[in-house]
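Given as structure tokens, the chain that follows is alone and in the form predicted on its own.
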Amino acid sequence: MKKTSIATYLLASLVLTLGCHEKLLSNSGPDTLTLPLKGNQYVLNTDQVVAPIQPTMYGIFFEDINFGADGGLYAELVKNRSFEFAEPMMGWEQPASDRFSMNDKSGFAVPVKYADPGANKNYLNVKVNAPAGYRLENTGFRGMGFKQGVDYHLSLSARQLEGGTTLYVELLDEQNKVLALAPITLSGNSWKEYTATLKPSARAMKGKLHIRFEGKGVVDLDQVSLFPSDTWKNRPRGLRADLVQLLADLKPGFLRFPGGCIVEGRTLAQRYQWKKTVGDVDERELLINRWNTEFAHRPAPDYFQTFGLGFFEYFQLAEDIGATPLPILSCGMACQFNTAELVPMEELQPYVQDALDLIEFANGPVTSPWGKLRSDMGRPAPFNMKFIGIGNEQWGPEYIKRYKVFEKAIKEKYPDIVIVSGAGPFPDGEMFEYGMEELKAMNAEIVDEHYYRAPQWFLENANRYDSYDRKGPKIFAGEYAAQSVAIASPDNKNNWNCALAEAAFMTGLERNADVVYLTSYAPLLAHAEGWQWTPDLIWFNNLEAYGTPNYYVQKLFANNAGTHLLKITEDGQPIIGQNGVYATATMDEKNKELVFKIVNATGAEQPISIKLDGKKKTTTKGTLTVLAANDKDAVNSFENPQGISPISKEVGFKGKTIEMSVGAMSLNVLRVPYKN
């Protein structure tokens, strides 16, 4: 088969899979005509519990795409801090000095590679020729964001081989104005770590780090790092607080990491290897990001993974935001959209051992080798990992063969660990059907399904799981997002039309809570100037971040999941698009509330009547939260980050019938207290 990119393959597969139905590829919004209504008369049995809602029902999926980790969630501001990129000076510039027209008259820098093995192989040798001479600049990840009055902690390793040199470390704004300065005087010809704290006098969206070398001499430089002090939980060299807060506000039931296609790699050598992402951060071996040049519309040759955000930090993040960790590991198959490289079955054991060792790292006692490493990193207590995923989007007989080996080994040693398998990259077609049939025959526990389709597909498939075998595997809707144009199109938008279609589909996920155990939108994060894939749940730049309309849909469902699914019907049937309305109901046993989620996908306001059958007695007041927009193409933005966001109000009722109106093109969440 001719090699092709993921983007090309997905676009071709979209056309084939959807049968070229134009209505599924269009960006058509909901019907704007006033519909003939027959009343929208619903009945809820408040006593009949259909199924428990799993604590993992609504979660998040993180992949380092769109500069999601380096340049995003991981708060390091210096790109290529240890000169380890394929081009060692990538991210660094040597500007001409003020006194000399050519920088090499004042000095020059040469990357040097260590002879000794190790992750940190390179350093920079700097020769300073003039007393007031040489300069280096790092431009960060599409610039560096500086906040006025916030401390920025700089650290670097250096040694003075000849002469005497002082480093003047400066933070510059877009016009090269100095916002903060700190001198560092070097001493001795042995490697030492030097630190400084800088506090910008003004805000800068696209600043840079500037280092002036004054005093003739020869200096070796390595591990140049700059972090803001206001990281999440103020952890040194930690995560960007505003992004983590947006994740925490979702109240996710799980965190799936680290991907995604980066788990597989274009080749097996470029796969994600978790053991290389733990231990001393400075000794973690970096890897080129597999999304760096995948799409011709957004090449990013400077996109690498330094793994400052590694598996330990992922587990820590999951705990911070109250989520169950769900790591995904390579099954010995490189990305089948690229090389499709396979590990021979007789050489699979190291991959299997990686899975067993990961469970030990997460859950093992400190007396075990991997449990000891976790403890040495500051975490003696286990992370209580319950799930592990084997493979990302693999398909076909080779995946099934390898999955069986993993399953046998894991269950023999750790029978309580729940294993997540996969049914390929598409929600239907030959690949999907083969995988589901094989996994069902194996009594697989949870199968991961992915769907990137047009909004209309989501509306038409809100009943997808109604007919699934209740004795078969449970479902993880692991990656989904409505595509406003087409899969992997750079023109996709996070518009209200897509978000509303996803909300309608999610009522179907919730209505089948006895089958669907986990769900997550994808991708999660995107840098405004560093993205490769759209749409995405959260957008950010160097200083700001906002949730899309899709984000608020996810938040409303996750924050109002309830504990038990109830049965709400119209004429004895579930509410799946009758008159363009989709609805589900749950009970929140902890807070003693009934929770209704009602999506009106039409362009007309609609009256709703819900008759409450059962012994539960409701109060006469409830809280209605509405997410809506008049324009199907409306989006949130940095200029208007909450243009489409939830609005709550108190509403009143009489008797055992709830009567209300739901606005056009709206998601409505109604919470009504009850007494038994």
Second form
Amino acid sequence: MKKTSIATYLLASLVLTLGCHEKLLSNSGPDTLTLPLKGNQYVLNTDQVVAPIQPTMYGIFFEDINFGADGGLYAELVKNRSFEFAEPMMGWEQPASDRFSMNDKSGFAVPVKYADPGANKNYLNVKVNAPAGYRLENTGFRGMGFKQGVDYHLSLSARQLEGGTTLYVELLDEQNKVLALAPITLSGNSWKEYTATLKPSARAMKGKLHIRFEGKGVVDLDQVSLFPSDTWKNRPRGLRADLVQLLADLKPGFLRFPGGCIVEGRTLAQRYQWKKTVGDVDERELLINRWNTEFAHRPAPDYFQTFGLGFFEYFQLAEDIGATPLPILSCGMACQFNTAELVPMEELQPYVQDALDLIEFANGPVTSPWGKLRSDMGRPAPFNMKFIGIGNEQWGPEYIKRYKVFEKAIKEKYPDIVIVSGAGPFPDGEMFEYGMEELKAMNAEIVDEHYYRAPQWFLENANRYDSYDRKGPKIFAGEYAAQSVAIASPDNKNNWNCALAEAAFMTGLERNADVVYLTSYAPLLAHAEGWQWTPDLIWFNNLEAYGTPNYYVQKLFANNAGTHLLKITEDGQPIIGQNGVYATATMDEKNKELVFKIVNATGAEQPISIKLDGKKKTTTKGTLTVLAANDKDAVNSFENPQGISPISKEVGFKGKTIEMSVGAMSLNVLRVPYKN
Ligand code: AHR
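Given the form predicted on its own above, produce the structure of the same protein in the form predicted in complex with alpha-L-arabinofuranose.
Up next: the whole complex, starting with the chain shown before.
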């Protein structure tokens, strides 16, 4: 396969998508229909369990794309805190007049390499010429968000080489009004950590940090860091609580991390290496973020990975939100859309060892080398990792060859770990077919499939797994999202049309819960000004975040998964778009409820009747939760974050037939209590 870029792939994929699904051209999808209303008369056998719903059925996919980690979930406010970016002063400003003169009247700063550098290679040397006036400014990731009255913890490493200097750390708003100030007096010429706590007197959406220097002298600076105190679980240097809460509210069955293409890297050297993301945060080696340069239309030259959110923190996050951790590792193939660099087979062993060591890091005893590191990081108990993914969007014989080596080594040492393999970037076509056939022949356990397609594709593929070979590998629908314009088009919107099409498709995933074990929308997070890829499940700025309509679809499915799949039919057939309606039914054994999910993808309200066969005694009351909008282009926004969000009400019906109507363009979740 010719080496190419993701942009080329996107174009090719767009042509493919348009070719197969002409409706994308008109961006049709749910539309007003004149219905042949024979009615929608369904039957549910309440006793006939088809399969258990896996606890992992609805999960989340996390990747540091769109400032998802640095600049997003990871609450650090200082960009380039240790002067390690390719341009070490990127993100830092000093007074304009100072830049071009070594002898400026206020001062001058230059990055310097440590004589014996480890992961932390640079520091900043600051010469303060005037008793007052010199300052450094950091504007964070598209500004810093400050909340009034919340403590912000600043820390920095410094040494005073000459003279005597006091630093004034200041939080400023957009108009340069000082919202908080604290002095730091330096002492001694050896490196020390200094801290200050700052409480802004007002809110600022695009604030900044100033370090003002008073007193002539020479100062070295490093690791300048600023975190809010109100992080998730108030963990020092932790995660943004509002974003984690949105994730926790999904009640995800698993957390896949750290991607995505970021796992693979544009080159092998730029692949994600988990071992470089654990241990002392200040010693984690910075890496360029692959999305820094990926899209010419959305360049992000200041996008790097500090790995402050590293593998330990991912495991911790997964546990916090009740999700099974699902790490994905490089299989020795760089992104095939970029360099497609391959590690030779005889040099694959270190990659395999990374996988084995990761299992030890997560689950091993504290007496094992990697288990000890986990324990040293504050976590003696194992993380109970059960899954590992090998490769992201790989395809072709080179992947299969490498995957086999991983599989053998992992199963020999850890037979109970379930391995996730991949079917490549597309849900069909030659490379997909090849991969699936090979993986099936090998009895692969779970295969990761990706679908970035037009809304129409999702409607038409709600039956995708109805005729899937039940002896084949289980399915991980690992990345999917309906694209309102075209794959990775910057004009894609998280509109109701896309969300509703995904909901229709998800009934198909759920109806096939005997083979579909894990599913996740992608990507997860996007900074409103720092994004590269749209659509995304959750959008945020420096202080706020909102769930898209797609988020609420995910939430409704995940919060109402049920424990067992039941069989709901119309004339003996699954409900996969007859009259534009899609439906599934599950049973929630814990809460003793029947759970129906009904998607009406048409523009007309429709009557539904569900006859309940079976021995279960159902009540005549239920709770109906509706997610709907009457405009298929409707979106949520910072101004109207819950414009499209679920509304619940009590409903009643008579006897053993549920009569109800489902509104135009709606997802309906009905929960009906039962007794055995
Ligand atoms: O979700 C964005 C990207 O889409 C992922 O990194 C990659 O796996 C897929 O191509």
